[in-house]
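Just one chain is shown here, as C-alpha cells, and it is the form predicted alone.
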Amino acid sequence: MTEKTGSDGSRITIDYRDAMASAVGAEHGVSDAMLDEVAPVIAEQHQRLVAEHESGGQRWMDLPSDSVLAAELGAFADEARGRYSDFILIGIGGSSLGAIATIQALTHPFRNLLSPEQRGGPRFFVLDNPDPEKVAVTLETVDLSRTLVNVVTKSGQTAETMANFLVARQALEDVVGADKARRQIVATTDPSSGILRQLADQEGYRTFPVPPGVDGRMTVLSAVGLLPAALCGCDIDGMLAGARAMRARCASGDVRQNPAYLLAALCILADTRLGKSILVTMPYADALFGVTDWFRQLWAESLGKRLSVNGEEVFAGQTPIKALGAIDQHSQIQLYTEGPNDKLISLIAVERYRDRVTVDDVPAGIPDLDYLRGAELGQLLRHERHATAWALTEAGRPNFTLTIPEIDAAILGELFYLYEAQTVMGGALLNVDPFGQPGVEAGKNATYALMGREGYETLRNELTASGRGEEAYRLAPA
C-alpha cells in the first residue's frame, strides 16, 4: 500500500500500510472498506471544489501559478540583499510560520552566524510574539541603519503584529529619521483596505499583496511567505514549480490516486471512526521541523470548529502535535507506544541528506562501540525511523510515512500544497468550513477590551466584573 509518484513531476511517496487494519488491527487501523465507503464522498467533494475554483473561489489553488508576482519579488529581493545587513519579519501565525519553515528548510541552519558573502543576504530575525525581552534584544542586535522591516498582516487588526511593528518603526526613526525609515519598511497587506493599507498609503511604504480570498494560513506560496524566502536567498521559483507539480497530481478525485485526499481520508477516518484524536507529524530532519509548526496551525485552525457548515454543534478537529526524529524517540515515543492509543503518527523520511557524515573510527578496547565504526549518520537516522515505524506497528499504533528524495525548494513547494489540499478535503469530510477562525475572535476582542481600545467598553466592563482576581482562587507567595 504505497501511493507512488506520478508522472507529473511530483516526487513524494506515501506508504500507508502501517495505518491499515491489516497491520495494526481493526480496532485501530483504517480498513479498505472504510476507504471504499468514503471514496464517493471524496469524489463528490472534489467536484465541488473544482466547480468553486472555476467560479472564482478556492483561490489558494492559484498561488503556484503567479509567476508575475514571483518575478517582482525576486527583483526586489535581489536589490535588497545587497543593501541591507539585517531583515526583520514582523507577523504572527500564518504571517510568519510559512516563511520560517521555508528559510529553516532551505538555508544554512546557522545562517545568521555566517559572513555576508556566505549567507548571500541579510541576517533573518522574526518578531512574532510580543515578548518585550525578545523584541528589545532583537532591536539591540540588528544594525537599524541597515535593517529592512517587513510587516505582514492582511487587515492591520492583529494586535501583536501592530504593536511589534510600531515599536520597530519608532526604533528605526530614532536611528535614521522618519524619511529614511519609510524606505526601510515593506508592508505585506490587503491590496485595497485595512489599517495597515491605510498606514502604508499614508507613509509611502513599499507594499506587496496578501492575496484576496485566501486565508492567512494558506498564504505561504504568496508574497507572505515568498518575500522573506527570496530575501534569504531561497529558490522561490523552484518552490512554485514543486507546488504546481503537486497540484497536477491532486487533480484526481480518486482517494487512492490523489495523495492529499488519501491523507485526509486516513486522518479523518482515524479520528472519527477509530478514536485517534491526535495527529503527530514527525520528520526525520531538523530542517523540516519548521514545516511541522506551519502544518500544526493549518490543521488546528482549519478543522477545529464548533459548528458544521449546517450550523450544528460538532466540536470537530484532530489535535496536531509536532515531533522530531530521532530526538523525540527519547521523549515522546514511550507515550506513543505504551500510552493511550489515541494517535495517528505521520513520519517524514528523507532518502538523501544534503551532507554525508561518517564515524571514521571508534576508541580501541571498547567493543560495544564497534558497530558504529564506518557508520554514516544519515543511515543511522534512516534506521532510527524504520525502527520507530516497526515498534509503533508492533504495538498496534497506526502510522504512515511520507518519503521525499531530498530537501530542496521543489519538494518544499510540494509539501506545502499537499498539506493545504489535505486540509481542505479534511474540512469537507468533517462537514466544517476549513476557512476562517471564529474561535480566535473572542480572545482577540477581549485583548482589545483589556488594552482600552475604543468601542470595546462593554466587554471591558464584563471582563473587569468577571471575578478573575478573586483571592479565594489564587495561590500567591506568602
Contents of the next structure:
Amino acid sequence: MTEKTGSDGSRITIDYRDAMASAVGAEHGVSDAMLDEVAPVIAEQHQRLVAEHESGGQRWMDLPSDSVLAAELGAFADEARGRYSDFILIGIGGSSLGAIATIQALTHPFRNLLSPEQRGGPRFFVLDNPDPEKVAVTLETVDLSRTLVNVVTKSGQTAETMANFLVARQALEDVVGADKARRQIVATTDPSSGILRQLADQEGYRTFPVPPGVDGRMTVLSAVGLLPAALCGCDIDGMLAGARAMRARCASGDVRQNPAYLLAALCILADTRLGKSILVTMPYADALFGVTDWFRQLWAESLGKRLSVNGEEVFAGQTPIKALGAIDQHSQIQLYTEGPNDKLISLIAVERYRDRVTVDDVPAGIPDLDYLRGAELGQLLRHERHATAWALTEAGRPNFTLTIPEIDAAILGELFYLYEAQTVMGGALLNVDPFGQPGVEAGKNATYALMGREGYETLRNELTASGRGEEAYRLAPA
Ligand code: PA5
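To complete the pair, please output the form predicted together with ligand PA5; the form predicted alone was given just before.
And the full complex, kicking off with our chain again.
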C-alpha cells in the first residue's frame, strides 16, 4: 500500500503496508475496516478545520504563504550574515527546536568549524537550557563584539529564556556598551503583548513577530524558525514552497488521499485500539535527527492532555520517542523487536544522500569483507532500513516508512507541514484540543513562584507547604 506522490510538487511517499493487520496480524495492525470506520470522522473534522480556518482560526495553515515576511527576513539576514561572526539563538521548546532542526538538516554538520567564507554566515549557537556551564562557555566562545543575539519567546516571559537573555545582554553590554548592544539584539515575540515586547519597545530592539493565534510548537515556518535559518544561509523560500506543496496535498478530507490524515489515523488507531502507546520516529539520516526532536515536542505537547474537548478526564496521548538509523539498530531495535509490542515505528528513508561515499579498498584475503568492496554507504543505510522494516514486520511490530527523495529545503518544509497537519487531526481523533499546553504552564508558574516572582506568592506558599525542597524521602551519602 503506497500513498502516491501528488502532482502538486509534494515528493513524500508513505508506505504503510507493514502497519496493517494483513502484515503484522489483527492484534497489532490497523485494518482496512478501522480506516473505513474513521474515514467519515476525518472527513467531518476536515470540514470543521476548513470552516475554522475560513473564519480566522487555525492560523498555522497560513504561515507558508507569508512571502512578505520571508522577503523581510531574507533582507535582514543577507545584511547580517556579512556583519556578524557569531549568532546566538536564545529560546526554548517551540521557540528553538524548529530552528535547530532546520539548521541541522540543511547546513554542513560541522558548520561552526568552517572558515567564514565556506560557512557564508555567522557561527550558530543556542542557549535553550539555562545550564550555567553551557551559558558560560558559549559566551566565552563567541566574539561578543561581532555577535548577533536573537531572543525568541512567544509569551515574552519564559524564565529560562529571559534569564539566558539577560545574562547574554549583560555580556554584550560589558564588551560593546549599551548602545551597540541594543543594535546586536533582535527580539522575536508577540507583536503587541508580553514583557519582552515591552522591553524591546523600550530599548529599540529590532523585532519580528511570533504569529498571534499559533502555538509555539507550530511556529517553525514563521520568523521563529525562519530568521535563524536564513541567518545560517538556509533557503527559506524553498522551505515555504515545500510547505505549500504539502498543504495543497492535504486539502483532501479523504483519509486514504491526505498523507497527514492517513498518518494521524494510523498512529491514533494504533494507540487507542491496538495498545501502541509509543510512537518511534527513526530517520536513516543524521541530518534529520533534529526533526525527530521537533516532532517529539509537537506530538507530546499537543496530544498529551488530561481533558477531552468535552471536559472529561481522558489522559490522552501517545509517547513520541526519537531514534536514529542505523545507530539505534545497535541500541533500541532489540527492545522494539522483542520487548513489549507497544510501539508503532515510523522509519524515514532517504533515496539520495547529498554525498556519495564508496568503500574502494578492501584488503585481499579476507573473503568475509568482500561484500563491502565497491559498496556505497548510502546503499548500506538503505539496506539497513529495509532489513529493519522486514525484521520488525516478521516480529509482528507495526511500522511504516516515509520516503523522501533527498534532504533539501522544500522537503523540510513539507515534513514540517505534514507533521503539523497530522498532529491537528490526531487531536481531533483523540477528541482533545491540540492547542494550548496547560501542563507546561503549570510548571512555568511553579518556577516563577519558587524564584520569588511578584504575584505568585500564594502558589509559592502552596509549594513550600507541600514539603517540596525539604529532606523527607531523601537518601544522601552517609
Ligand atoms: O509550544 C509551546 O507553546 C511551548 O513549547 C513553548 O514554545 C515553550 O514553552 C516556550 O515558550 P515561549 O515561546 O513563550 O518562551
